[in-house]
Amino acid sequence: MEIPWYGPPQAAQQFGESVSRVVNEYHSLSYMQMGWKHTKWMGVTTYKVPNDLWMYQEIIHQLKPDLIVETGTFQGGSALYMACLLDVIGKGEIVTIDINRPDDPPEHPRLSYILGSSVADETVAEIQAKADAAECVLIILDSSHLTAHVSKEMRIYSEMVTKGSYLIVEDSNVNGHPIIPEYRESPGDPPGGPMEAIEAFMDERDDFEIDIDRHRYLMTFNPCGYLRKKV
């Protein structure tokens, strides 16, 4: 698989390998002054970069979905607020996954919480279950973002995505994509992170594909981790 450049087409194309430099330093410098930990909706953190959370919001007034998956919960900030997103447009529910709960966990009707992990079998089948009974399926990868796990995420929840919408996977900048070169979770594991499992997946199937346009902001934290389901 050939990775996409991170910025728009037709940026690259009228400035070339300048511009994604400068995207690429700006990228790791907002990555390292740790601005995206402190983001917050309504209160609660969110370990999101402003850019992407508000891709969230196009996505979902144009999808209109009746399901929204998220693996990895954290303190559920993401959750709540693309709960609060659901009311502006007044359906759908979102359910979240984590094998730790947060402490204090954000309440709202539309948001609900799997403790669990999100590749056990008792988790798929309950998401399984959910997503049989919707005709619009939302899915968003931010657990463990090793290349083994998140592969294993893929091929499950990919599935579940429906025509149109989109399996994101979140944090492929990591493993020098442009941060964190040799990415690992723990001193024994080999590095790798999202974005080795994309190129594969990628490699793999034909029904998917990077929606380029989702990169228009210039800078994301999931580069090439927006792909939508082929119609």
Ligand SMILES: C[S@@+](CC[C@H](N)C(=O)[O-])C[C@H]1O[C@@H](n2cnc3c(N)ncnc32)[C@H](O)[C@@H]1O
Second form
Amino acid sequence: MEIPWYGPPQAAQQFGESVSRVVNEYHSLSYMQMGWKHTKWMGVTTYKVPNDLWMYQEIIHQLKPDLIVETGTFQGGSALYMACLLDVIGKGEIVTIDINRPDDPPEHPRLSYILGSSVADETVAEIQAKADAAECVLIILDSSHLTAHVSKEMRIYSEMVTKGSYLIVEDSNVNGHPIIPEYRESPGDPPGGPMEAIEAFMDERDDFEIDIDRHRYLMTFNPCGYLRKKV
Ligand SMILES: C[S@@+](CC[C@H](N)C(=O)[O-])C[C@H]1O[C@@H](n2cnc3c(N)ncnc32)[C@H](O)[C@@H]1O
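Rather than the form predicted on its own that you just supplied, could I have the structure of the form predicted in complex with the named molecule?
Next comes the full complex, and the chain you just saw is listed first.
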């Protein structure tokens, strides 16, 4: 049986199937054990694994973005984390979007909230106005993970990403890559997650590339999800 590989291609060639199996099993175990659900930044719940939070730190330091847009706030932990990183580099703001309000939204001068759908016309217009005024825009898609929704977000927000910056598509590990085969958010949903949206997007577009260096810790919850806009 061929084991799918979600780590760096060089490592797959070097180490072969046994490593693919170990990494996928570790990934599945890490997901099932739910450590990610108990991750906190400054006491605020942050649905991320540390590997990906570290990648965010590296990307934010490298880009020094004027604007970060996050779809999917949940409790605001990831947004607060990025606001604190912006403070360290001394510039930029983050806008986070959700259809639900966090229980206790963290406050930070660089952080603002939009309550609404990431794909609603009024939300997109508000973000577009901010993006038009920014030199460097970083986008993170972490709201609904259904293929159709992610595809719509990718079409909208890819246009706002500035050259050299990233469109980060979160949780592309669902729908069997390698966790939760037949991913659905409601019983009537057709199965499919962000990976299927990424595959369709990359088939259509040649202005983005997958940054495989972001797989360097072997396990990321966003396999093939760090998309860099070509310069
Ligand atoms: C995975 S959680 C976000 C996690 C958060 N970014 C973090 O790392 O802690 C997904 C969030 O997306 C929100 N959501 C679902 N559909 C949405 C939509 N159409 N627009 C905006 N947010 C949405 C949900 O309410 C939920 O809070």
